[in-house]
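Just the one chain here, laid out as structure tokens, in the form predicted alone.
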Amino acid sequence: MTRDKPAPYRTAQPDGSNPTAGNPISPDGVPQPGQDYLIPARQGRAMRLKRGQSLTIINPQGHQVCDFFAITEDSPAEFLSMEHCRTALGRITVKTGDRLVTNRRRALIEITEDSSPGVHDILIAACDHTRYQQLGCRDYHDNCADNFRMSLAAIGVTPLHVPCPFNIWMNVPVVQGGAFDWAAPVSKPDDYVVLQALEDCIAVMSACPQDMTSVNGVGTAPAELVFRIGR
């Protein structure tokens, strides 16, 4: 009996869709400072950050974990890394005042205020179609992958790339003997997180549509986000 071969893997082809691809924040992803942005429930939104400016993001129910990816603005292949992080770190938390790095080992982002516990995730990769069968999912399931793909697609960027995200108010506790467990996000409503560029960049934000386990909360559903760039 023959295998089936996999189809080609195509970094910016998503599995499926949503309204992601057709609500960018702006044409080019450039943000009104002051303004506040909706991520709807399981879509994602792109957006460019300049060199200095600050972007605030907030949980408006509290449960809401939220995917973040970036990119330089100047090199699609250099993004945000969180293996590279955590080398940088030394530890597989984060916390205010550091300093994220690239898969080039420069420093992009900066957690500046944490309203929350600060409990947040540097392991886990974004969820994509593949997780979700691997769940028991048998039609396409929204996720971070394709959001992220799509919410570049929406201002006409390319990904070469689709980097593990920092996974914002994700809790995944590290237990006994290294395993790891699924636990529901301790941040409370309108919680929020600033970061500061300090490189310019494409920041990507998901709404993480994962509701097969409790990263969004017990008994809850996925739910939206909102961010804003300061003035």
Second form
Number of protein chains: 2
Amino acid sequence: MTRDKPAPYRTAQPDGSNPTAGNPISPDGVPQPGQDYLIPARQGRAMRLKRGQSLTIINPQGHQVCDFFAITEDSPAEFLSMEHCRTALGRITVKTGDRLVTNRRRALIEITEDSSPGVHDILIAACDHTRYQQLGCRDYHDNCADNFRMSLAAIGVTPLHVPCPFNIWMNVPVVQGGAFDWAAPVSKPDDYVVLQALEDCIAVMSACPQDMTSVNGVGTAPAELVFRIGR
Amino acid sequence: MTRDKPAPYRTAQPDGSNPTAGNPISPDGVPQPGQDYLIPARQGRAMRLKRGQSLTIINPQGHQVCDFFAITEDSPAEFLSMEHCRTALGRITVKTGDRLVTNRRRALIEITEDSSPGVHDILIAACDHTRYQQLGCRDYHDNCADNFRMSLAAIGVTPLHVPCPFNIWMNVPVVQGGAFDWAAPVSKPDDYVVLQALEDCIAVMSACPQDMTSVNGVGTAPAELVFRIGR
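Target state, the form predicted together with another copy of the chain; input state, the form predicted alone:
Below: every chain and molecule of the assembly, starting with the one above.
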């Protein structure tokens, strides 16, 4: 019997493509303060955040998850790391005032404001091509791992790893015995989260295209997100 | 005010050293079937596992945690990934029969046997130099991230990332509201776990040197582990 061996893994290489690849917010990812930026449904965007700047992420439809990643400007090998956040926080959940840390345990992002009930996820990997194949897809399906790769490529950045994201508004309740559900967000239209950069970094946001589980709502389609620098 | 900027992060570079660096099980990490290998307290070892081979990890003192990592032979960028395991399992816990997957969602390691009560951790980052500094250490403290780096360097392998480990026997119970405790292992002397390789890989085991929390027992010192190929 022959076995299909996958090709060696090239971390920065997407498995397919969508308009994320050709639509950076600017050639170098530097945003205009005060301008609203749209992340169309199923796409991602990268932007450069300076230390001290705040980023507001808005959920116009209320049921849309934002996969959030951040890489330090100092070093592409240093990024926001959920397993290090859990240790730092002593929790598998986050709340306003938490300082999220990198894989070097440096505080990188502070959650300074949250208009939603505060249900977010720090446990689950970004969806990717293989995840949708395993859920039954035959064709390419937009996914957050590729949105991360394409968003960064669009501003000239090559990631060394696809980190576990901070899944804003994703509702994955852990129940007795450690099992969890893929539940719908409890956020409402126009809910927003404000994140402050504690170091210079590149933030990536993906409007999660998951439409084969309930993480982006029940009976709803993946929707857009909006972000801006400032509150 | 000047700010101390850390040097750019070099993933494979340890922050200090211990005898792990000079004591590979063999120059290329290939083990002798049937031979027992000692991992002295506070050290790590890397070994090559062929698809189908089983690895038995033994806990002579019963209270010692084993930080377990695995990198595929196909690609250093593909490794056992706890965030992808949680998605695959639908749980934040593991049990016998579970197939643990890589960051490409390939099944890599199966837990085929476990003599202990089955309390293990898949949530917490490997301890590292910074963790001990944050706990109050002033000097270098042995740590699992450096044991991972040194174990691999000792057999000529350069990692691209320090993944979140499968923390065998580590007891981090999650309680109401998502908080967790650093509790003592519930395993007993000579408990063992058998892991089968589902693909060729490089396994790294670190006898966790954590002695500033209770994860390696209360009133006990970090202890040795033993492993062998076969049951």
